[in-house]
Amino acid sequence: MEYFKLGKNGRIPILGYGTWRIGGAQEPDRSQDDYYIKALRKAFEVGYTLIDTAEYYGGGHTEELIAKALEGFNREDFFITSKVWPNHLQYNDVLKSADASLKRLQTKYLDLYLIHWPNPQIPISETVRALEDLVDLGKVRYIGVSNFNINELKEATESVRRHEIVANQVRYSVLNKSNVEPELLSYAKQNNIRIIAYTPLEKGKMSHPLLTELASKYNKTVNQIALNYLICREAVPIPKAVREEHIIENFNAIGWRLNPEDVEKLSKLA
């Protein structure tokens, strides 16, 4: 696995594994547990070490499946991210949510804990204070946000007192980048904030002649070109895949880079 710098002194894998709808959407769905555990274990065996989840996913069941899939692996080899839902952003609720996620994941700490969505009814400063206290308690290593626009991100960064906001997870792909490039991406780089890109493959709808052309040029797949573009932008894509061939295909988006001229061409796609 390759790594990007995280914050001032940390590091994060440059490619992650997304888990939305593994074990249910908003509510638990246990009907395919064995299938999903097998998919997760395959991803870990292939080499994914960054796992992205949230208390909202499967009503918490996704975190439980991750814990089961991690049995037999070394926890220290993994970078686990979870997120607190916007109706749990008051100080005490953040602490309770973190403890609940830790219990479901059967781990003593989270590598990264994010505010899943902003909640204008609760001051960001209150939530950030809870996140910082979780770091001080040793329950969380790094803190960040998700789905924050640039103004919300600025407010969050201005709210920290002892630690740093190291990440903003947003929807971002080569075909859907206007909410990120250039302003949000530029601000994030200037402030040591890593952009983590969810839905980086647009749910399998990566179709564009330039992507096809570059796939042929580099002897890669369209999806690999799309993921590598984000990596070249120093963002961390977290695609979800449950079929073995897709798990392996996505993983092979690392270990090489598009040349700067092709990155520039892709940056102009609407």
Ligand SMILES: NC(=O)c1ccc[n+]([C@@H]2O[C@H](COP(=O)([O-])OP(=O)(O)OC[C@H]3O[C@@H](n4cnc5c(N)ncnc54)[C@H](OP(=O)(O)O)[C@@H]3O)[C@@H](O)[C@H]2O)c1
Contents of the next structure:
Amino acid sequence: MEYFKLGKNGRIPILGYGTWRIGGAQEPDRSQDDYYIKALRKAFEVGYTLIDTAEYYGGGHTEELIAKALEGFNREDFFITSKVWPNHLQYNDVLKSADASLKRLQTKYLDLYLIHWPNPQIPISETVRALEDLVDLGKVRYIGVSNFNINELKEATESVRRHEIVANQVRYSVLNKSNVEPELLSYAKQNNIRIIAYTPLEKGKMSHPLLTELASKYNKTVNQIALNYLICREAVPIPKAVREEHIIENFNAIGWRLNPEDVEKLSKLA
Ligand SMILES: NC(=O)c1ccc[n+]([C@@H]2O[C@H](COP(=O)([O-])OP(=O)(O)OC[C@H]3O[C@@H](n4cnc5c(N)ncnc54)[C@H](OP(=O)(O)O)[C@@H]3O)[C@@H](O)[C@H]2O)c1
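Structure of the form predicted together with this ligand, please, following the form predicted alone?
The complete assembly is shown below, putting the previous chain first.
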């Protein structure tokens, strides 16, 4: 696995594995557990090490399935991201949510813990204080946010006392980038904040003549070009895939790079 820098001294895999709708959407759906555990294990065998999840996913059941799938693997080889839901952003609730995620994931620590969405009702400084305490307690290695615009991101970084906000996870794909490029992306770069790109494949509906042209030029697929573009932008895409052929196809978006002229052409799309 290749890595990007994370914060001042850390590192993050350049490609991750999304888990939304694995084991249910907002509520647990236990009817296909074996199927999902098999898919997760396949992804780990193929080489994904960054797992993106949240307490919200499957009403917590997604985290339980990840724990089951990780049995027999070495925890230290993985980079687990989870997120705290916006109605749990008061100090004590953050600590409770983190403990519940740790328990469901059967792990002693999260590699990255994100505020899933901003909540203007709760001072960001209160939530950040809880996140920093979780780092001090050894329950979380890095902290960050998700779905924050530049102003919200500024407020969050200004609230930090002892640690750093290392990431902002936002919706970002080669066909949907106007909320990221250029402002948020360059603000993040200047402030050492890694952009993590969710819905990087537009939910499996990635399609554009330029992508088709480049797929043929590089002998790759349209989805691989789309993911590689984000990596060339130094963002971390976290595609979700349950089907084995998708898991493998997406993993082969790494190990090579588009040339800068083609990145430039793609940057003009959408
Ligand atoms: N922070 C947030 O608020 C937030 C919001 C949304 C998502 N996320 C995270 O980001 C992850 C990814 O986003 P997403 O799930 O919304 O969308 P996505 O990754 O863009 O798309 C997932 C869909 O695309 C299909 N797919 C995957 N690879 C494919 C391929 N190579 N060819 C054709 N179809 C393919 C999948 O099918 P199969 O599963 O059938 O293989 C699935 O239906 C989520 O799972 C979640 O972890 C975070």
